[in-house]
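First, one chain by itself in structure tokens, the form predicted on its own.
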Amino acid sequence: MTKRSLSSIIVLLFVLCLIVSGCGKSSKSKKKEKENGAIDITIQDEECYAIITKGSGNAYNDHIVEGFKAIIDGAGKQTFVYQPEKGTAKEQIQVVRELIANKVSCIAIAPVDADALDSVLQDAIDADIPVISFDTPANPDSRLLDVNESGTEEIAETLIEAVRDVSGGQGYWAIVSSFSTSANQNAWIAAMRELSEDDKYKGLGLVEIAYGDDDYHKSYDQTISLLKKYPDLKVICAPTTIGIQAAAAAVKDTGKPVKVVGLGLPSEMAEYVSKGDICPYIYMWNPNYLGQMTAYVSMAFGNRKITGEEGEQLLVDNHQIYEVRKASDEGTEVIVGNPFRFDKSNIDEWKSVY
């Protein structure tokens, strides 16, 4: 059997998934219903959401499919998850052109490349089909709100503040990202690359930014390959799970004084940041809780209570106020949180968490 069969396979029993269990949208319309102001997300009516990562075998979509699936169960609705095997533009739209013949209540997707992406989007909420992203944003006229982990003007100067601290402020460093397609990593990037124009950035030099397509042994090979071509260098920083995990790793394998630094899972990189010598600090926020916002979101869009629009005020759990604000694309997001430091302090606290 080819493997484009074995996919093919996959999506028709996905399709008959959602046709066994009537996964079917609701022509019912609800009212806002707020609470000081505020919409409460957190109660909901509509039956069927779907949430699309970007590709299976990563730990952190495991654990943000995991929040994201908690709070629609807990609700009593129908969650279906799509992870791409090959983490492809073509998977996803593949997936999202079969939700929306089965007119799902919701689409939640974090877009391997949101230009791809855009018409099979666009078409979704033509059909009346919310659709909202998650972890990187969708492009603005293809969702209705976006997701967003952290503010990217926030997470852009945390990783470049962290390249200057474990350098000394001075020396050659590069980039090991996820795709290049991918807009949250680009938008971080071009963020971090125009406040490093700032004079307390002037002793360090950006060499290279490499892509390992969310891939740990294509990261690891081309961390190698940057060690290799950049003899001088003092420091990686890899804004991606996988990328910055494979990049110690390699650092670890051939012993070159580099240091490490980005965005990481506490319970994959503890081994590094327990002993330092490698990777000092990681920052994150929790997948986890991305994840149960995006069912919140999802949920409320569902039910027709919110609109994406700038200045709404989401309601959750009754004390959680988070608002909707503008964001650098001209679309609408909601930012759930800022990155957290984890170090050899509290490391082994929270590598059992996530």
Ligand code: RAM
Contents of the next structure:
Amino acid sequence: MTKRSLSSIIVLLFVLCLIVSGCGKSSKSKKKEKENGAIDITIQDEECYAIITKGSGNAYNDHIVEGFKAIIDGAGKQTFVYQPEKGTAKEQIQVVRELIANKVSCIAIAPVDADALDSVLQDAIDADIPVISFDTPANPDSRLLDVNESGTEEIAETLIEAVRDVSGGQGYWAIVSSFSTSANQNAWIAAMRELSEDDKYKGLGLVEIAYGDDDYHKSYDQTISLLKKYPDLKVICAPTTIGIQAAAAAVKDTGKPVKVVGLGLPSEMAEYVSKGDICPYIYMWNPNYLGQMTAYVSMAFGNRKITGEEGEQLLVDNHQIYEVRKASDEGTEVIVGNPFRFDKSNIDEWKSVY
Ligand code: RAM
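Starting from the form predicted on its own shown above, please give the structure in the form predicted in complex with this ligand.
Let's see the whole complex now, leading with the same chain.
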């Protein structure tokens, strides 16, 4: 079978899945709406909310999806979940095209590459399908709002402070990031670089940024290379859940006196954090809650309750108000929370939560 016919079969199966899952609009109802000219208010649109993560095989993404589904299912609406197997922009683009054809109620996406997704996401917006991003922002002109896990500056400051703390303020450090095209990672790294100009961090020297593409083996190999290349390395900062696990394992396997800090899941990092020698603490927010917020925001857009304009106030669970603010990329965002610290004192309590 040729590659082309195989991908046609995959697309066909995908469309069938959308229809079976209730996310497809039948041509019958479309025709009826068109025939009459007037809006048939007796036909209720089936609401279907789509979530597209950066890739499968990442527990962080699974927790987001779980939170998203819980809220949408609870509201009695349909969800469509897509986690690209290879973690490529190409896979995401193909799926967005299908979602446009099926006129879903809202698309929530964590773009692997915001520039590559830009045009297809704009096509969705032009087709009157709201597009929001979560985890990592889509470009300002191809999203209505970004559901940002935490402020860029807050994350950057938390991470560089950790580097300063575990190094004693002196020495070389390196970053093990996820994809070189990840807008969230790049924004955090740029903000860390800016902060490192401060006198407070003048004893620190950033030697390299390596990319593990949210792939455990690649992140592990990248860490091994860093350890070989820089024998004086003191700290590795990995602002990715996959990267931090791989970096800690590589440091453990080589026995090098290097500390690892960054963003990790308590469930995946407990073995290191409870010992504290390689990794004294990690930071993270609740990914399940990020998924829940993404679901609330998706439904609000799907029902045209909000526009994503700066200053809009979003009330969640009758008590919590989130204000839409201008993001550093000039688009708009809503900030879900702050990075939370997990160390020896609380990691056991949290490792079974996420
Ligand atoms: C990884 C992803 C995600 C990042 C988290 C902390 O799983 O790259 O984008 O925000 O880690």
